[in-house]
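First comes one chain, alone, set out as structure tokens in the form predicted on its own.
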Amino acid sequence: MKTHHDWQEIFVECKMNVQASIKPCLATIKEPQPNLGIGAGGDVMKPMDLAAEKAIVDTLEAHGVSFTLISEESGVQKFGTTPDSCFVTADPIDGSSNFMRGLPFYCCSIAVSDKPMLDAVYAGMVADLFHDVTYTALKGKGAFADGEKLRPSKITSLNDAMIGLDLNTYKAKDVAPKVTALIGQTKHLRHFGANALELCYVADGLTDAFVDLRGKLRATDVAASFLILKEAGGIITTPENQPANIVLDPKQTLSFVASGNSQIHEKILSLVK
């Protein structure tokens, strides 16, 4: 059952509070940052990760939300009196490596669902924390960037398309053969380092598709942008062209192809293994 909260208002406050919480970290980013252990998703936690997560939790509690948090940092935690009525899947800082190096591409991702499944997400936000752009979606009501309706690209030619491709893995030699044909027919390939935000770029028509076949991307990264892309009119499936529905858990991973339109989606699927 969907909880009756003004998620648009809550999302805006979450973004503002996350930005405020990481500001001290930005001021000391050129100094050595302590490792704070291994997060639930398997990555090393840094001060900005936990500061951003705390900002999200504090904001939700201030709005009286009872929820189960599914976070890349602290894992699964329950808050309030009816935590099973609302599941909040969060990646407090997606693109942590970019953040640590001062690269201007990182975001905060928050998804809301009534059960811990990707296709149950009914509200989502991805906040570009550097460029101060907020992508949001409510199920059945479209997707927006700062109030402007998102429209994916209509480009269908691989020669003209700009396609995101994530090969960021120690097992690149295993993944590369799966995308060799795609690379050979695509002129413009990109990867920026924060996949939640890259999916929003597909939703916004800034890029035409995004492909991740590593089986490494976590549910916490994709939960919000999955809804944003679909509500914008884009397509996201498994490489086998099946619905990309997974359990929302910090350790759950997936591979996918995301596209702005069905024509280019079919072309990409025909080229990947």
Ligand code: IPD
Given for the second form:
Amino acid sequence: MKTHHDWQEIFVECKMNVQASIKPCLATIKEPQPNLGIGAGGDVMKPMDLAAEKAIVDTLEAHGVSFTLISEESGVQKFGTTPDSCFVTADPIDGSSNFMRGLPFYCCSIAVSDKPMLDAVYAGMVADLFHDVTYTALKGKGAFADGEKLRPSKITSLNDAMIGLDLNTYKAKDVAPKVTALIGQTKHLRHFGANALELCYVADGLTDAFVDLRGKLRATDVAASFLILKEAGGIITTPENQPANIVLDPKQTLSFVASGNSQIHEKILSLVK
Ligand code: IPD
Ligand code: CA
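What would the structure be for the form predicted in complex with D-MYO-inositol-1-phosphate (IPD), given that what you showed me was the form predicted on its own?
Every component of the complex follows; first up is the chain already shown.
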């Protein structure tokens, strides 16, 4: 059952409160940041991760939302009296390593669903916290960046394409052979370091596709951006061209190919293993 909340309004407030909550951390960015234990997603938690998560929870509670939080940091927690009617999947800061080095590419990702399944997400936001751009989507209603309708790229030739490729892994020996043919045929490759936001770049036509075959990207990273890309008109499948649907849990991971249009998607699928 979908809740009656005005998600658009709540998302914008979440973004503003997250931005305010991480400001003190930005001021001390050049100093060593304390480790606050291992988060539910398996990474070390830093002060800005927990500050951002608290800002999200506080904002939802202030709006009277009862929900089950599925977070990359604190894991699964229930809030309010009917938490099983609304699942909020969050990566409070995606691109934490960029943030800690002062690299201006990091975001906050929040997805809302009535079941803890990726294909049940009906509202999503990815906020580019540095450039202050808010990407949002509601199922069946399109995807927007600060109110402007998103349109993915129409580029179909790999020779003209700019493709995001995540090779961020120690297991290069396993992943490299899967993408060697694609690398050999693609003119421009990129990886900016916050995959939720990179998927919004595909939705916005800034890049043409994004490929992550490491099998380690978490459900919390993609829950909102998959809806945003699909609502913009893009395509996401597994490398085997199956629907990319997984349980929303901080430990669930996946491999996928995400593209701006079906022609380039087919070309990429034919080249990856
Ligand atoms: C990371 C980013 C990065 C990807 C990593 C993710 P985090 O998220 O999305 O681009 O290569 O696999 O874990 O840790 O900064 O939230
Ligand atoms: Ca992340």
